[in-house]
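Below, in structure tokens: the form predicted on its own, a single chain.
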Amino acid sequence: MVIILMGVSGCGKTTIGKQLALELGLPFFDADDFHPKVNIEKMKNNVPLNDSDRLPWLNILVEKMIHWDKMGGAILACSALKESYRTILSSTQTSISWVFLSGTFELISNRLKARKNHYMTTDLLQSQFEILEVPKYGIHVNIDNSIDEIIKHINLKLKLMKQSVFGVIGLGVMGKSLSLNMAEKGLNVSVYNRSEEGEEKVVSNFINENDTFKNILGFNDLKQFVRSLEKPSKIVIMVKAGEAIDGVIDQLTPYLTIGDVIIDGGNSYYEDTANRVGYLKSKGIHFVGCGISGGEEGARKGPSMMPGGSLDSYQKIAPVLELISAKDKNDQPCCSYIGPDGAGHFVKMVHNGMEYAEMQLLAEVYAILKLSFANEKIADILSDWHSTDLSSYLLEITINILQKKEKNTYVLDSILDVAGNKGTGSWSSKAAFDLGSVNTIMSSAVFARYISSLKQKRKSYSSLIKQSNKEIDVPHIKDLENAYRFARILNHHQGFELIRLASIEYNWNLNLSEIARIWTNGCIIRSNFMEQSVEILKEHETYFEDTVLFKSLIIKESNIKECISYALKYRIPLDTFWSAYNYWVSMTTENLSANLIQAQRDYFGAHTYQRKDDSLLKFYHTNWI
């Protein structure tokens, strides 16, 4: 293990490091001794180093740390003021313990002035304070204390750090990826998986396959797993939603104590999560329902995370979740407290519903284009779109999918047209029904998957339909591009409307702009438009209130009509495009035919109706017979 003492010049890294090295029996090194000569000359001449200057220095340290770790460890005094520097140093995959030495500018400045011939001037010190990015992890020590007290504090913390900061239950794809993500960030992690028949070697195989990480402990015994965690215990469950979650909770709680935190990182139904929050609160245990988006790659490199539960519960786990999450364009974590009870899982559920719709829209674009173009040409067209405001992760992977070959055959052309689903899309539709919200685009995408599963029936019925032999017209690409843009805006509108109405109904006080922000990276529906949505939802409750966006929808109505006409002509099902268009037309039509429905309801059930000519909108009943 390499212990890195970091902080600005003058905070005592060298003095403390040497004393700590003596007590632990480890060699001490000062990172400044490894600076290239050109850097030392710059600092002597009162010239601050920039990132380019420091990169060769950091690379030298990386090589040294690998060697020191193999030799049994070391103490390193290193400024490492920026997170980007610490990320480079952490790339060694050695076991690192960070110790941040903090003090006021005045205190450190006075100490430097007392040193003779020290190259660090007050101006240079000020520049270090300005670029300092305080880590949210590691051991934090205030240098106001005596050397003995500081060493004692560090030793105590190091002893505690031998225990794991986080525990992961369930070593499926996501559980493994999250564990490696944490370990790579320098956290000690304990992992547990049941050892039932067929899963006896899951833990040992995982540990052996990732033996470069010395900070992962594996367990098949739940009691020993919990004992390996620092207090309060923080455990994320990565198993299938439903009864399996409750089963793990029941097995786990006898080993937990008041103040411990359980996180459900799966796609659980939000009402189940709310019930679990209440149940565990009665036992003094925190429960957080945390939506995690990004798939295997996101979980490994940095997902978008949507934690819900009490604010106090979130604050106990925030440093770790924010550390391992993706980062937005401003380098802020794509993880934020969503709201109480099941709010986190509700927002993840709607995210998945929007994801269903985004995927189906691209499938329908592909259905139109493949009548006239080969896969490579379709990829070229979509690549042009990807260079515009339509840029998105799903569009990017669609382009890659279209180009992927095995030998001389496109992989896509060999895939059966039966789409799977895990239920979260239909949950969004159910929630919309319960809340009186409209999510027709998501629902159409779900039903499109259901229809795709009826392969044999579709094959049988299609044989009864006479196929046309007439020449196929090439679709107008600009119409299709704008129709796709039109439908995506409406999908986002319906999704965020569902979240907004849930926030009102359940008194969650959700921040739509902040939700959009944490969806700008790490998650499956990240896109250029999601970046725009952060600002749109800061200013407006809904997308329709943005006059520029609303006018753009008016303009693009003609484009989606052309695409629908084209699809009708050639019998191409366009579930989500149709739903988007119908929703738009209905929402922008003053007088709908619902007056007839009200008359029918009053006729057979005396349900009453309101009249246009009554400004008080009283209710009336007619004797229709």
The other form holds:
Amino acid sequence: MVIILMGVSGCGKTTIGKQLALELGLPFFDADDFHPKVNIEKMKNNVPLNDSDRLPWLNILVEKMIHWDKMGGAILACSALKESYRTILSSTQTSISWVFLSGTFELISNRLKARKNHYMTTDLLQSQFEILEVPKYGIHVNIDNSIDEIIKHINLKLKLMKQSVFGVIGLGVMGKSLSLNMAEKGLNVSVYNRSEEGEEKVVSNFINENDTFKNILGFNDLKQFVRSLEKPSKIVIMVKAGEAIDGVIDQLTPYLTIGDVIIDGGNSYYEDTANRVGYLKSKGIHFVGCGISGGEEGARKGPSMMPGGSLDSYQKIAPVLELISAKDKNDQPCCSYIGPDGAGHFVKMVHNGMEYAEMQLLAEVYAILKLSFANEKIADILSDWHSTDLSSYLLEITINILQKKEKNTYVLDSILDVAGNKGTGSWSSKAAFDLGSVNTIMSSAVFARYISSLKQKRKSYSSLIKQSNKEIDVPHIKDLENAYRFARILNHHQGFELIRLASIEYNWNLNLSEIARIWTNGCIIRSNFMEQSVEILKEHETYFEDTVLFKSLIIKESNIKECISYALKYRIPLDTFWSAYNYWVSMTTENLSANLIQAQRDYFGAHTYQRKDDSLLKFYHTNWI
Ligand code: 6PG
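Now show the form predicted in complex with 6-phosphogluconic acid, given that the preceding structure was the form predicted on its own.
Below: every chain and molecule of the assembly, starting with the one above.
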């Protein structure tokens, strides 16, 4: 850390700085010693320096500070009167603690007069006061005290404020977990939560419950919270997506300065994120829309992170994000710059669309198996699958869920069959419609959740259906296993196609293999197949171009047919299996019946059609009547 003592000439930067350096065991530097020769000449000749004279000097200081920071820190005395100078000094990854030495004009001018050989005239001092822009952050010290008291005050504030590396706004489950994750990695973290009715104690409770972490500072005051952060400030917002994000941004921005970074770590809609990136850019503030996957446990121990926005913005937060993220099998962070604007949140949204489909496929497997088997037996069957290439986080938790008992009953059996959703699955499907991408499996999964929520209607209509007394045949487990394998491949194929098409449409230049890589750990859809996907997508643009994989799909067609026939026989809805099968059959059928659709469109709306016998594919219209 570099502690910068700033203020007008005569405020005591050098004296206090040297003393502080002694106490903290850090080297002391005077910024004036790093002026380029031309500036020194000007100063010797009493020519005042302008902003462009100062630029090379500030750049030299930036370089020096990076070095000092690496060497363990330093104290720097530097007037840094203008915010623009401080912005340049803050433009490095160096952690900075600003100490502003403040005193009245009279006090400083009297002190200067008392010094021997001082060169500052009253006019020069006056002009310094005129250009001084008092920082809204950092430690403010009144110099009308003894040096000892000043040093004591600075030391205390430094200890108390600890200039946190990161700030977290919103202490919901994810915000808390992310803060603890950072604190555990040794980072100083400041946390803030609003103190509206019912939430007054959120911060203090969190601090008390985690008092083993001495590096977490809690705030209910947003201004104090921002002040506690090193510059440039880096703040992650973990509040509900939507208007709440804009509300926080509006409250926060008055306390921020150019170069600060806001990260939205929630599941925000990617178009909203793109708008926020643009809006905050106009204020000189970086905005990163960062998809974070892995739920509570992931956020606590290492999530998969999908940051989007400008590359420059990402680079400012990369060291921390990469430190706290999950690691892949090669110990590389499951966090990678995704792309500009809302690309990070788009990719997270598609992750969730795929997640919906993966969950629904497992629910359908369960629906088939539960006709013949008890929960423990189903868990055994799935455990066998989990020891193969089918292994995944969602399969693992499903096995645990199936085994979980409360007293003598399975918890699962007590859970109402009404699935909730927070919208990301339907956003993915909408995006697919907008981009002309075929994402039937994830959208079927969304609709399956919607149907589940129509519980009362389902209950009343089901009473009108005659239940069959047919004896139940045990399903063929190998068919089911391969059908599941088949449908999962197609789900991944469709999901990555959506990302690929978005990348083309929005010019995002997304790297599909890299996205698969950061999904191999930390996130909800991490799996053995995701590991394979990294290689598949490195070699091929789409899964279907991998001939070995394609052949394996051909072989498994008979398995999924068997499962669907089985489900038809026993009236088991298989939304996602059906979708996967239909997609496969359509994609591998040369002549579909869309010629009739074209004829109908032309019939009633003269929308025209193209002909098989015209290789130029011109458009024709027929007078049908
Ligand atoms: C994740 C999850 C996470 C959240 C889902 C749940 O990647 O960690 O996707 O973001 O659990 O948003 O969404 P639903 O409530 O819509 O199922």
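Residue numbers count along the first chain shown, from 1. C-alpha atoms forming the largest set that superposes within 1.5 Å between two forms make up the rigid core. Just so it is clear, the structure is predicted and the values come from calculations on it, not from any experiment.
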Next on the checklist: After core superposition, I'd like to know whether residue 605 moves between these two forms (criterion: C-alpha shift of 2 angstroms or more).
Outcome noted: no
Next on the checklist: Once both forms sit on the same rigid core, is the C-alpha displacement of residue 109 at or above 2 Å between these two forms?
Outcome noted: yes
Checklist entry - Does residue 140 count as moved between these two forms, where moved means a C-alpha shift of 2 angstroms or more after fitting the rigid core? => result yes
Checklist entry - In Å, how far apart are the CA positions of residue 23 between these two forms with the rigid core superposed? => result 5.1
